[in-house]
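Take a look at this single chain, the form predicted alone, given in structure tokens.
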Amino acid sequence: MIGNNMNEVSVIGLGAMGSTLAQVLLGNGYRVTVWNRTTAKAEPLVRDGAVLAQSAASAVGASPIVVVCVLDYKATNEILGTKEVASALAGRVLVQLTTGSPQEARDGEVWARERGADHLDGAILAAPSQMARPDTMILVSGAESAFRRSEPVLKVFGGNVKYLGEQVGSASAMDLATLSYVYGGMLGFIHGARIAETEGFGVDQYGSLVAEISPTFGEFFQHEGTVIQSGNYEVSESPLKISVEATERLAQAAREGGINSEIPTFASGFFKRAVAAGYENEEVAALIKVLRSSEESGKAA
């Protein structure tokens, strides 16, 4: 039987991450259970009190709620597949904070309903030790009935949990979209340190520059998003045109410095594409448009 113990929580996967989330659980008074396929993970929490599981499926019989952090899905399925496992999950939550993909989402939550478990889907966008912050960000996603038990649990992970509904591959969708904005902005400030090394200043002042303004394009950012979901693209913060020159002129300084420009030629290709297909006067963000039609395009051939 599950105990009612809502304070009893398991963890499978003791990398960085999982090893974590067990340590911020047993700061914060929880009896937690952990298991791993390497047990010599485990023993810096055994001796904070945790509870070693001699086996996958005893951890998952250990506790309601049973979080599994591990590598992706091919290793959650490997641990979690076996019939010892499947006889114990009925009527516990499991918390996959696994990285996959909206349809390993989806599949992993038909296995759990199938054997009585509950699902919630969830993406961490924070690395080990930004966790237990009030603005650590956590995106959860499945049966409200499944947040709703494992809510208490999340916040101790992260202040900033955020639940974007029934639909359980919305988490993994929204953090890989999050993802492609964080690696072109990547790529973008990687560019930008050959400038400044180029140009002879540092590179560490560069990092410094775009720290401050970086909250200032977080809110532009978010008024493009607006635009895009309202379909109405006319100027209201930045017109497409002004990015077109832009773009170019960062791909023109890149060959005359003798840098790599691929990305900027890159970028400068997108707009210079909307410009061809009549959007110069039309909000950045009909950017999207260009995109849609490659889409279609591709589909038609």
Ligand code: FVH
Contents of the next structure:
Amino acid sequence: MIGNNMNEVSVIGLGAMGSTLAQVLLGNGYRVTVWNRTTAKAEPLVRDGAVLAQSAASAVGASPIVVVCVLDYKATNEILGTKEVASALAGRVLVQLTTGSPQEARDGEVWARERGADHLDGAILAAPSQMARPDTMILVSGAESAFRRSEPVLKVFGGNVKYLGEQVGSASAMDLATLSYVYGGMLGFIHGARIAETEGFGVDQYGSLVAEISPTFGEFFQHEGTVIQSGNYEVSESPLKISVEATERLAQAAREGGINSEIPTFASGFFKRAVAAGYENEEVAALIKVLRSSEESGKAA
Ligand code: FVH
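Write the structure block of the form predicted together with the ligand for the protein whose form predicted alone appears above.
Below is the whole assembly, all chains and molecules, this chain first.
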């Protein structure tokens, strides 16, 4: 019989993130059952009151909410793919906080439902040290009933829980999409650091400038998202041709300054393709049409 006490949570996976999740649950008065492939990692948590399950199946059977946070879905499938686990799953909510793809989330939901359980897919947009903060963002998607049952636990992990709806792949999709934005910014940041270094400007000060402009640029990208969603590319904030000039200027300055110009040259090339396609007098978000047309023509890399 499943414990009706929603104060009982099991955590499977006690790596950097999993052990942090178990720790914050203990700190919030939950009865926490833990399991990890390498048992030794459970010791500090047991000292703090966690119960060590003798198997993954008994960890699943111990609580109505089962948080999984391991390296990848391959590890998840190795841990949960036994008949003992399958017979312990019925009626539980698997809260999958392992990084995965939208398709892995969809497959996980089918797998769980076949065994009478719910699969809520989540993505933690923070590092272990940032957990349990009011602004820590956790994206979740899947059956709303599963979300409602798990919401109090998720709120312990982070105050900014965003339920993205019943399409179970959404959390992983938005995890990947925000990661894409971060890595695009990372490339730009690193190139900017070279500019700072060659101009004898403190890269730490440059980093502070970046931090100060980030909220403003967050608003700008939010607007560009509404442009793409609406399909109306009339110039509203920034005509694409300004970015053509800006990225070419970056590449040119790099070449003249003797620093690596690969990143701005790559960016400039994309904007030049948008000009060639006739978008220069449209809003800069029209750049997405370069991606779409390359996919349609099968030229996507
Ligand atoms: N750490 C972070 O900053 C990020 C923040 C955003 C979310 N990620 C995702 O969280 C998942 C776990 O990440 P992690 O940082 O806890 O990872 P590790 O510290 O490397 O721990 C890995 C755990 O996975 C277990 N494991 C790995 N392979 C297997 C396997 N084949 N069978 C069973 N368990 C496996 C490992 O067990 P052990 O090595 O201790 O025995 C750890 O418990 C991850 O998806 C991040 O993308 C973290």
